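Read the single chain below, which is given as structure tokens and is the form predicted alone.
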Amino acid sequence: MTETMPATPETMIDMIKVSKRYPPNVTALTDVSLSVPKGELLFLTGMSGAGKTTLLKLIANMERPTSGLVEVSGRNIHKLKGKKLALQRRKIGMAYQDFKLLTEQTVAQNIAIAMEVAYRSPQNIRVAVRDLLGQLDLSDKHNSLTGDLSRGEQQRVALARAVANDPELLLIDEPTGNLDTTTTVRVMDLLRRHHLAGATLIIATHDQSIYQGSQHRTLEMTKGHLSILHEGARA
């Protein structure tokens, strides 16, 4: 008898009535429900402190919900452990608002990390690093320590590291906050290329210029509550 393989889930993210509270009495999210199909590019906007970063960290399993369910690719990500959790995290790329770079290592070393844990060959890594640096106008920073870079340059390195391993899911927190207009266009072009290649993207931003007029769905966080700003397309 031929074994029937399970169908691949068509939904990348399902959040069901998710709340997150921090001690002693800070409520970051309240009863948030969200479904994101595979391949969607979704914008998430709202004021600072509205809960955008918390939502991304819950999806990436950097935080655990106080209540509710978070599924990624059909799995409760907060119940994964050991090798299963490590494998799932390789499929997620996150660019943090505070960058989280290794400031005593070079730009190239910071970007290579994501590929090294996926056991890509050294030659493949070298080519990919140089390609990403070229796309983000950072070729001359290859051997620079990230601690010596400007905030805008550090932001681009963090983004390059997030996309380096071609993850299925990209969670991008304020990708253009320290960038000029020309560099913002470069960054958004890079993210759109990954979207067109099949990645699911959630971009948290307060920069209206990158989502106004967009055909993609835009949601707004307000004091931990989620609402639709623009229905848009789901893919």
Contents of the next structure:
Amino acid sequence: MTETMPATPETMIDMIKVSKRYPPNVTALTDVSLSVPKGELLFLTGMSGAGKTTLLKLIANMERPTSGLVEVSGRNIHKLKGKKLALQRRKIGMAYQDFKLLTEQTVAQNIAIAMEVAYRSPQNIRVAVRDLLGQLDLSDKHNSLTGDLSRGEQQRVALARAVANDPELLLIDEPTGNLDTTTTVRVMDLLRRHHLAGATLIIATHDQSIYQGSQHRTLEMTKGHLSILHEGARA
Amino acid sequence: MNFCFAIFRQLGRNLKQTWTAQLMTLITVSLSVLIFSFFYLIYCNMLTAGGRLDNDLRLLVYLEEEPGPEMREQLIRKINDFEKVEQVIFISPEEALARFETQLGDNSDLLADMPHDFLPPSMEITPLKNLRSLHQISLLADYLDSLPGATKVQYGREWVERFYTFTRLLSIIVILSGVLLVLTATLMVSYTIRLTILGREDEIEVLKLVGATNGYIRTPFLLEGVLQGFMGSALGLGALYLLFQWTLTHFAGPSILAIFSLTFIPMPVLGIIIGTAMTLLGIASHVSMRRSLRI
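We have the form predicted alone; now please give the form predicted together with its partner chain.
Next comes the full complex, this chain leading.
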């Protein structure tokens, strides 16, 4: 690619010439450079296997880049270890494409786990869980095992867990892939509320209805390369 | 929510998730502690009994003829030169007869027709309290036997040798059962921790991703081992105490056990056994966790 911006104190993410190759010889990203200011809502689109999920995983420090630099809030996230890494991860909420839910635990327990590791009080957690379930129309699923839920319901639980700690950075991978139109609106409303509250959002999606007509920057991944689809307003 | 609350809740989940393996570990640890402490209890009581017998230990040296005052002094000096002793008493044939009569009690009239000097003169040696190893006593006995005028040395050699051999055998059993305790308990705890980690692999991954610290993830596993050590050893020692009380109740009165005044393992030693079990199992869970838990 593609796009470079000078790093400023207000930059949330800086990626410089980041490449990622998986053995034996699969290239997921090639020399990707990207700068995301704090508070931006950014759409990331592209075909399946284009490298969207890999990009998000690199930002969340779930993967290490083969080369290049990834900084979040001015820190090289791949050099963080132990408690510093844990604290950094609490500031990042990620909703995974494969959900990463604990299927033998209830919906409430799955959402609460993110708040428990941040040592929030049980009372506080109970209130937050009920509030999130209400917003995502899952109030009646509070005590259901997540393994018993439909894909669409699981997707919303994963989203609720990602936003539970009001993180500074939200990385959302295919948030509406299994949802009907009404629920998609609900989900996007929830994400917009977090964006308006100051969170930086990167939403990776195939769903054109989400980003078409949007005023926000939209980038496209094509075979590991990043390009601008829509410049947007950067906020 | 504070750290401790979160850790204990995680610990509760671990125990609930693998309760069958936890129960097996608990039983194994309890049995190991029970076996070890059972032999240790016997060993301690043998040592106490041995100490009591040691207090009564005397070496009796029969002499050809009753020594005069000068020879008595010589003999005392020679004995003390070889090994310091607590006391040397010379017993004339008359005194020996008087002792014998006392021992016979109501049957002492059996000796009425016997000459007053039919028993040989002797000397009774009380070794010092620190001279209590079988080897030392044996050396002293051999020396006494070599003294001029000594005909025979008597101290219940066979009995003392058997007693010491048995005590030594018991100390080996205590050590072996201790090794057994260490091996079985640590292996079982390592296995259980690995099982728990495997069972919670997905949850551990999610915990890491949502920002749990290593301490948050690891401490419950460590506590699991320590708790197993505490509960296992407490149960094992509790079972031993019940067994001990049962033995006292059922074998009270005139029996072989009446020779020994049985005592239970002292409190400080109980504390050491429990503390050691907790430490050992804590270390075992730590090692197992370091191997199985990649965080």
